[in-house]
Amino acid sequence: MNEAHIAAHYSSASLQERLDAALGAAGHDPLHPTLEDLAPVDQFHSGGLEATEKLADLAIGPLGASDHGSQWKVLDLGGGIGGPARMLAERFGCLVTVLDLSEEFCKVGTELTKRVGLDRWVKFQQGSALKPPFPDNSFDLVWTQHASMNIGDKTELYLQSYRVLKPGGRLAVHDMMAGPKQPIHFPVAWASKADLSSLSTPDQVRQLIREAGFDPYHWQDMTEIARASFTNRLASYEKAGPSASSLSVNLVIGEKFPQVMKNMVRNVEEGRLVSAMGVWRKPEYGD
């Protein structure tokens, strides 16, 4: 699959002036923006902030228990303009680098995380979540949301994050997959047409995850919460009406979006996608 079509179909012209636009509009300084203020945008994948902190729950702990994920060094793949990461800097102290295929992702991400002030935590580089440019044994947790619906060479995805991982590290999916019935309708929002789409079924996730050498830690179905929210999404942006400079995904979607959130809607209901996140152990010498 080419990454300069998949970089492409995620390239928004002028994301960061819309984007200060959309802040302004809603009653919030665009330079100075809290994460709740951006939240609506850069938690770009099913279930937003709701479901980023449940996936970071069961991957590092709940906050506030214990220092626990302080001072980790996380690598997000395929992270975009950075929610996921700002907030796991935020709250648990994690150190993260954010790897993006889309050169104006990681521009506008450095520039959000400068201005909410986590910079020193937060990083941005462009890359391939397939190559990533990293030693062995570099992370504690590789985090990835709704990022392998580009990517067909999941086995090698799986590979290389269980390769710069550290022994007892764990490894964070939060995606969509392929239900039991198919094709998919298009467009969606990783994808115009289906030569960017590749999708596999959970039972085939959880195969490739479990041969690449990781041990199963959690596994949840997150269906019912990708169709709600899909359908809150499109209720939200109907009801704003398509010319408001409305603060949400359509910013990085486009003119598309109200096509993509019915097609997303449409798709699990009919079970052509379904949703589901899991954390995985990479097993330490011993083990």
Ligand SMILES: C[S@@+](CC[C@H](N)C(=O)[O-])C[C@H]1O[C@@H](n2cnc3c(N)ncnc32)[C@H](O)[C@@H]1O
Second form
Amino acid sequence: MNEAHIAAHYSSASLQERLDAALGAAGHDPLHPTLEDLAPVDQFHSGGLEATEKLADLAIGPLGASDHGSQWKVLDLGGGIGGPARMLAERFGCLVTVLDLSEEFCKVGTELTKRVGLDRWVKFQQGSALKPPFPDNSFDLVWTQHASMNIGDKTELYLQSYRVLKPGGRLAVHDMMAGPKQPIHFPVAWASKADLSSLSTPDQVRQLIREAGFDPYHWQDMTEIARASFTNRLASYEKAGPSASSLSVNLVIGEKFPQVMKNMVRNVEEGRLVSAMGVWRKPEYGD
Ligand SMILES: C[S@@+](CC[C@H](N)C(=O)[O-])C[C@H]1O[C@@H](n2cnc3c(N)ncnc32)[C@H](O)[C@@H]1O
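Right, the form predicted alone is done, so what does the form predicted together with the named molecule look like?
Shown next: the complete complex, the earlier chain at its head.
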């Protein structure tokens, strides 16, 4: 998988300016947006903000930490422009590092984070999830949503996640995965053609994560939520009157947006794409 091509796939000229215009047109203050104002764009995965909140509750809440994530060091692999990272910082007090291939996303993410006043909690770093430039045992939570579809070497992805986690730390995953019928129809949100896409089945993902050394904690199918989310995103885009300037992930996906959303729905309905989320734990020494 060529990482320069993946970064180029996600790059769109003047994202910040177009995002500011769309925020203004939607009646929001671009210089002081709330997390909810930004969510239609910066929660760049199926299920939007709700899915992020669900994964956070699973990874941080019910696992019984009395501090509920406060000051936890979190690494968001492929964190995009940082919607999930800002939610983890605002709601749980986590200290989040976003590692993403796209230089533009890191730049826009840094600016948005400053505007919502979370820049002491959330930092962006350009780089690959396959080579996270961090020491062993340095994070409490490794988090990744909808990035692994661009990552062929998932064995290395989960080995690196294990390496950088402290003993007892958690891995939280929310992804699109291969359904029983293949191949998928392109373009999709993460790839205009097959050479940028690498999907594993849910069973393969679970096996790779186990083989990396993790203990399973929670697993949940999210396919119906993904289908509804793609259908709704397409409907609100069409209702707003197709326009590249409406406040949605079309700002990132560009003019292919309607075709991409139709393909995502079709892929799910034909059993080619499924979605799931899960949480795992790195064993403590002596477990
Ligand atoms: C669909 S977006 C999801 C963004 C974010 N996780 C979210 O849910 O809002 C996929 C992101 O993964 C990033 N990505 C893909 N492959 C990556 C890799 N090998 N290392 C780091 N980031 C990667 C892309 O640059 C892009 O920002």
